[in-house]
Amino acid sequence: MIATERLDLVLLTPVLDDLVEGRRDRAAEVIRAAIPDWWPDEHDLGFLRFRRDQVARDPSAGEWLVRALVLRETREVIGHAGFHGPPGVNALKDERAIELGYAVFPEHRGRGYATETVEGLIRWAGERGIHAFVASVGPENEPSLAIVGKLGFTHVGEHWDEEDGRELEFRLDIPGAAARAEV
């Protein structure tokens, strides 16, 4: 688990099968958090299947993948976040970099949870020697563009994603990431 000021980022790898197979109650029991009745929706169900298949191919990738954003005060899941895979799995194909991904459920947006999550992920990865971070953001996703801007990411390119369309690529290099991310 990764702890931030208000959130526990709880690894979902142990419950991916449960979530994909509709055993939400069992998953909630294992992660010790309430999961919204509507989640995972069709989009996230496909995403969770993809992550489950990733772990099946490479079990060591599990710690890098998806985590539930659990609001500590209420113990409810308010989103998910993680990395696209272990170092080297990123849009820039940089062996030393790791790509971040995050989603906060609509009713919890605008409260700084995404920024807090990204900072927590950067700190955690920095403690494991990772100091290069990538984020791919749709050009219309103003909240995420604001987050990468606030955290000092630099726009370095763009690519076409088959599922999401055009995405802008951002990079952040932090010598000593673990110390700096404790904002």
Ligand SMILES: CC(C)(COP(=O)(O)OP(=O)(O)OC[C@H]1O[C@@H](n2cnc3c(N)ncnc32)[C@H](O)[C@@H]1OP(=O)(O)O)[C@@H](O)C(=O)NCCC(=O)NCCS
The other form holds:
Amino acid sequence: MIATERLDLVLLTPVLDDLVEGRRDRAAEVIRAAIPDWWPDEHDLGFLRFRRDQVARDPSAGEWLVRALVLRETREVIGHAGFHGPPGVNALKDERAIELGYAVFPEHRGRGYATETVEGLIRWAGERGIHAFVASVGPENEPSLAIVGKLGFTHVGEHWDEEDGRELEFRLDIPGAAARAEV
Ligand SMILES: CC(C)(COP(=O)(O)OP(=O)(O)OC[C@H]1O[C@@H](n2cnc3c(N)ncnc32)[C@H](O)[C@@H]1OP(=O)(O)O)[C@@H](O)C(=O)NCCC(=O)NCCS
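Structure of the form predicted in complex with the ligand, given the form predicted alone:
Now the complete complex, all chains and molecules, led by this one.
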């Protein structure tokens, strides 16, 4: 679990089967949080299936993947976030970098939860020796562009995603972190 100021970022790897197979109550029991009736929707169901297959191929990827954003005060799931995979799985194909993904459910947006989450994930990864981060963001996705801008990411390129279309590639290197780790 990763704790931020207001959120517990709870790994969903142990309940991917439950979520994909429609056993939402069991998943909620395991993660000790209320899951909205409508989630996962069709889109996120496909996403969770993809993650489940990823863990089946490489069990060591489990701890890097998707987490529920649990609002500590109410114990409700308000979104999900994580990395696309272990170090090396990112749009830039940089073996030292990891790629972030994040979503906050519509009724909870605009309160800084995504920013807080990304900061928490970056801190957690830093403790595991990862200091290079990638984010792929649609050119019209103003809130997400605001987040990467605010956190100091740099625009380094773009690619075409089969599902999401054109995406801008952003990168963040935490200065001095690698050097400190080597001391
Ligand atoms: C992107 C997303 C995760 C943001 O979640 P959130 O909790 O509302 O984000 P935050 O509150 O931490 O930050 C949003 C920032 O965008 C800004 N913002 C929101 N709407 C904006 C707009 N239309 N234009 C410009 N900036 C905007 C906010 O002001 C805020 O910046 P600030 O803190 O400097 O004021 C959410 O919109 C979402 O889930 N979208 C769908 C999934 C998605 O796009 N994920 C990202 C894939 S790269």
